[in-house]
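For reference, the chain that follows is the form predicted alone, supplied as structure tokens.
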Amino acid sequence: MKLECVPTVSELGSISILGQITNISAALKEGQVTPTELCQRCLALIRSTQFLNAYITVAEETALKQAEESEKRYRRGQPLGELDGIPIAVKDNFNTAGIETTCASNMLKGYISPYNATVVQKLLDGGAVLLGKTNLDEFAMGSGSTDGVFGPVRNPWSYSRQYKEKIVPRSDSEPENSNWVITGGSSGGSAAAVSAFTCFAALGSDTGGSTRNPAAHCGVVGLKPTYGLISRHGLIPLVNSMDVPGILTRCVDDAAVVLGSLAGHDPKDSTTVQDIFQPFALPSLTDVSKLSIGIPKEYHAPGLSSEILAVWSKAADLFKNAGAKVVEVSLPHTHYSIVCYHVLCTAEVASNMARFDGLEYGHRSDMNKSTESMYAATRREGFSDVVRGRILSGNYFLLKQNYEDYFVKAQKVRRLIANDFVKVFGSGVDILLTPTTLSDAVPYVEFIKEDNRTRSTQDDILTQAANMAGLPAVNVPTALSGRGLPIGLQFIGRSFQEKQLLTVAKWFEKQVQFPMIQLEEVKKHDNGVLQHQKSASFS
């Protein structure tokens, strides 16, 4: 079975947890499956894949109540929409009323928000069933989902038949489980949750690639919408000028469905676009001859693996052979973007993290000598070295004597980077095609040999420019590497042209037929649906 969005039905006639949202929604309407059955099956999978550490909080009781309410609506023939009864998960940096929101930090352990983030509220208003909150790097600062206080997230592909067949143990002295690979980050918990079939869609956040990077490593679709299309209200901020809620699903059509329920103006977020958003169903593109696909030469970056380069090249040929115009383009300021991103990111982090002072919410130190000593002790105890390091960097760049040389200069370079994209799209290019990551997922024991800042600089290099320009971008799983791990490619579109971007991504997804992950845990819970899988590979 290939990862196309096709309904999958088990031998027992029940609807599979592997299906597409629209097909599951139709099955719910026809009574082939109930929201409670779907919810219970996902909760069972969460329990059996607990070793992945994808979830920080599982809201079992709440989820079952929401599923029960959904069931009543279906019985009355009044479902709220396509997401009614669909189990979803949310990254633990979105506020959820009644469910703990920790940002994977000691600073917010035990914090329960009095309100829902707008995107969470919109999902609940559409009848979605919230299974729980997913793991991440502390305050979303990282690219591996390894630096949160609840421990690292394990990539489901580490336990897949595809990877196990290819893996060669590094030495006899090392235990077999030391070969597990990272999910990428910082939305690794959400990517793992979707990849392991524990939910149908998950929310991540994307500041410099935090949705697309783990999507690439976990073999799922990861959409970063245009800045301002989806509300940030209730997303605990990292970098206000770049943060966007991201969408993780198993296929492009599902991403469009979720986008349709989330997009649009929010009076609580002044950066959201005023125009009314019209949800759309993606057409099945048959003719790509009118498309112009740009291949940015600067994305052939140092460190790009030969395997990913080959997949990128084959993808360009795929468009060319289908009649599309494929042109090499230049984004000349890309070279400066990662340094520029680092300056702006840490400066905004320093500002945003000032709110965690131990006075109003979150952790508060017992130190009581003075208010100042309490502040200092609270932040020392509550934040990890990674977070404290970024705060220090940001404050350095914002010092009066450094402000012009660093922060202001970085803002000017950001404008040049955004203008590069404007010029390329103005030249007639419709979509840019790039790699998402420099390589496939690395083993955890290798990943932690380098510090967080070095890793993030390497891992964000191909993704953060889209955030600085505010453009929509999507990762599409494309092929398996020689190690049996996912490789994804990134499509970058014009501002607010999500429909065109996702239509092209859907065409590409259909052509490459990325193979479905083969997991023993899923086999047990899906009544033998995975018994007869075939592997297809675009490599």
The other form holds:
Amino acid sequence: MKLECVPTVSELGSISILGQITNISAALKEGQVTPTELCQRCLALIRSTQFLNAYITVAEETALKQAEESEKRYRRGQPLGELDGIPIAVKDNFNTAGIETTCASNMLKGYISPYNATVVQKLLDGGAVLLGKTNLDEFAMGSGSTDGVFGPVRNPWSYSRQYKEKIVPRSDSEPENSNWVITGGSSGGSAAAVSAFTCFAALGSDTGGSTRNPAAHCGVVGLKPTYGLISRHGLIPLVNSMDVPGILTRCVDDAAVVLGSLAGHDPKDSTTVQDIFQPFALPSLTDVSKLSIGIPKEYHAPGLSSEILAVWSKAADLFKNAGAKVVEVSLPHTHYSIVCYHVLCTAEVASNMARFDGLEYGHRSDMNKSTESMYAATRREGFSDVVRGRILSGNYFLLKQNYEDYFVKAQKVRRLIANDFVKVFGSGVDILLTPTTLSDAVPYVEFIKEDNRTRSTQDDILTQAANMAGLPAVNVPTALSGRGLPIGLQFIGRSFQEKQLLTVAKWFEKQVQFPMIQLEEVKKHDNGVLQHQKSASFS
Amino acid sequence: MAARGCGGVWCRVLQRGPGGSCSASRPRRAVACNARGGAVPLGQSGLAPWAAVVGLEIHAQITSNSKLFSGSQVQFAAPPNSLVSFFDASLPGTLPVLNRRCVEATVMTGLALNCTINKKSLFDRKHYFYADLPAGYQITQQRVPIAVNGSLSYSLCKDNKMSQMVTKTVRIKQIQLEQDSGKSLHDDARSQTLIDLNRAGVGLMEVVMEPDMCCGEEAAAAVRELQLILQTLGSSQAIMADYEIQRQIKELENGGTVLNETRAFDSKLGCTVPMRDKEGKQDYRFMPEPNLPPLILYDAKSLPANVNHQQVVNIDWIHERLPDLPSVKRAKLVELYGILPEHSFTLVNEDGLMDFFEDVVKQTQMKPKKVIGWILSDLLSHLKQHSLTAKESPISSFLLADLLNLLENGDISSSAAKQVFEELWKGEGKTPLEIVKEKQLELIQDQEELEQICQAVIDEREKEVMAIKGGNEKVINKLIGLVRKATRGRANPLLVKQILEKKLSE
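Return the structure block for the form predicted in complex with the partner chain; the form predicted alone was the one displayed.
Let's see the whole complex now, leading with the same chain.
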């Protein structure tokens, strides 16, 4: 079937683009909807939500081509799997052959990679349709998705009925659009893209919380898998020893589907585990009485909003009331985590950024007095203050005279933090339950009052310990705040126990019935039966 | 001698001044040669002689089909930038994948140098900005290298006398794996620098020797022995740029000082040249390479049960398969053939000469002790004169054996044999026998004929005969010479002497 125009609403019949991957996949198989129709629909939605600034590059042409290929496979009755024909988006720090990869930096503007990141390749091999590349903080350094050269990402919830109803205009003098809230970051583009239903799943990256933090603010599921489970080959690194490709989806089941297609050893990444990964479908738990949920007291951190604390307590009670064992536990070295993270992060950043010298690729300054002056000018023009600041501090920490005092010490503390988790899990706790963020999303105008470093320190505080320890963690949208914005909670599991982690997350997701975003733009593009339309039962 | 990049070795000399501190130079060049040289005063007096202290850091390019961390081919003289993977060009998002062959070659070298092999070694990043270092850092093993605490025994002749060999030992501090850099070509006319990344990422072994050597000769002998070991193992082609060692020897002998500098080998000039001024004190900001897990090596004991053998390196397995090292080969030569120890050195140290010698021995009835003379004084001097290796000799081992058989059978005299050798060297495809026939060099076998010639000489030389009979026996040599002249060297001098003596006593 050749499509010459954007399908009208009726052409999609009763299929909602608000559904989850498994449902859409079934609909594709039954021919109720075609990959091209789906792709067109998503592209239209991307256009009408352009003001969110979620995408840096929309690869319309290649996406439609991929959809067409997928359609042929469905027609032959040979789809490649559950992801065949499913529109997805990828954070712009993953290499995509033939599509610009910028890291939201002047340094890589216009850079087209000759290869696909392993995760991108796996998605394409599974038949997924790549819609485009999503916005982020420059080189993923940030927690707001506000510090990239393509401008800040706007949180779709800023435009939701839920938020609009609650928001009290601050003063008449302020323009209405100053109320929009940030997405969190650094994978804010991916979170916004999923939240606004422009794609069914998106890849983020998570170094200190960069997937879970925006997932919490945008009301989507954000999974940071165990370090070593998913290949980093092709992910432009922030901190190699902590980076993990993250998965952003509408629901926990979808996260498991995407994880299944990405996980496993990659000969191109020596830090991936050799064990064979068995993709899994999540069981529906009926009995949680054998579960032991740990509540780490240190996550009751300074600055935690009372609203989030209340949601956290309520969630603990929910488990308790359902028969699970809920215990307070201690991760005593949590307090040191953020300073430690700062040292290790900047040190690796200093090292990883050394390759951007203007010689082999990327921006090159016109300055040609000498090789050294060319380097200096290239790096000054190519990197933002935030990036240069981190490079500078990282190099300071790595100096011979400072190495022992900072880097080595930070590594030792990192070991202590990891051991905290080992002890807690060794004591019989299955899953840890914590808040993901200190508060709901703040308006952009508020957010930029503090500098990037201060913001990152505050915003990563509840998430980055899992990166230090390499553990899997997932944000599950839980409730709406008083301002009508999403609040998410974080579950942290044992290494490589994604199945257990997501099974518990799925049970929790079902209990809390997080409300669906009410967006004009989405409504316009969907006629299907809105699912989860019930108002929040958990707030 | 090899040009840069062709299976090269380079070593670094660090200066150890009277203060005794070693300062590191920038270890980046292959086939440049650096030594830790310096001098320490022997006595308190300012006039006391200085003793040189030499330590070496030798970088040997590992013989391997692909680079240390990427699948790019390793090949000499390929078109610029034709052997560059995405990783070699440091494209963002690429990761290193360790080449198993490079690990095995280094373990093998460590074992041959009596090192302790670390079951767990680590990789580090060493940072500096340079145009031919695309990532801005080199991956090396600064903290825990593959092999440590070894030793290398080497011999050298005392006072330049081959008969007085002394054996010395230098301690090996460590052997580490690291990446080579690319190549910068400076075009001064257009003030451009051109970068060739073909060599970027090629695997190097850095062998660090303690400053146990006292002069350039010792350093040169140690390096030569190491080179032989690497070639025997096949872990590196180790085609050594001797230039630098020789330059340093000269420098030291001329009483100059060896500066702490990194030098590069210029193949056109045939010497090493200073690369650049030391950029003051460099802080390399070392840090662990986060993309490579610790390198774990196993032995028979620690090898996990159900492990994929393609995935692990077994030290014991490599140990069992080590070939005979040069020192063992020499001992075997002395024992097997009864040759002198110093001759065994020459045989082993000269490329291909030992095999040549053994091939000749196999094909001739001549005793090895006699064969060695032909090999060392005739063949080797000709080879050296023409800068050839034994493999390139125009006289094959088969032809030489043929020639030596003629000599051994008494078919020709040794002077005739030398003539035949010269003819053979021309490489005209004639056999020794053909040459002998052509030049009528065969000894006169006919006793009667010889007796007649002797009688004729006696008859002609009444004066000399009288002298001999009068007791001056030395004069007989003159008669022997005359017989030789008459036969154009075709008479066996011993036989001639016997005949003359017999006739004169009649």
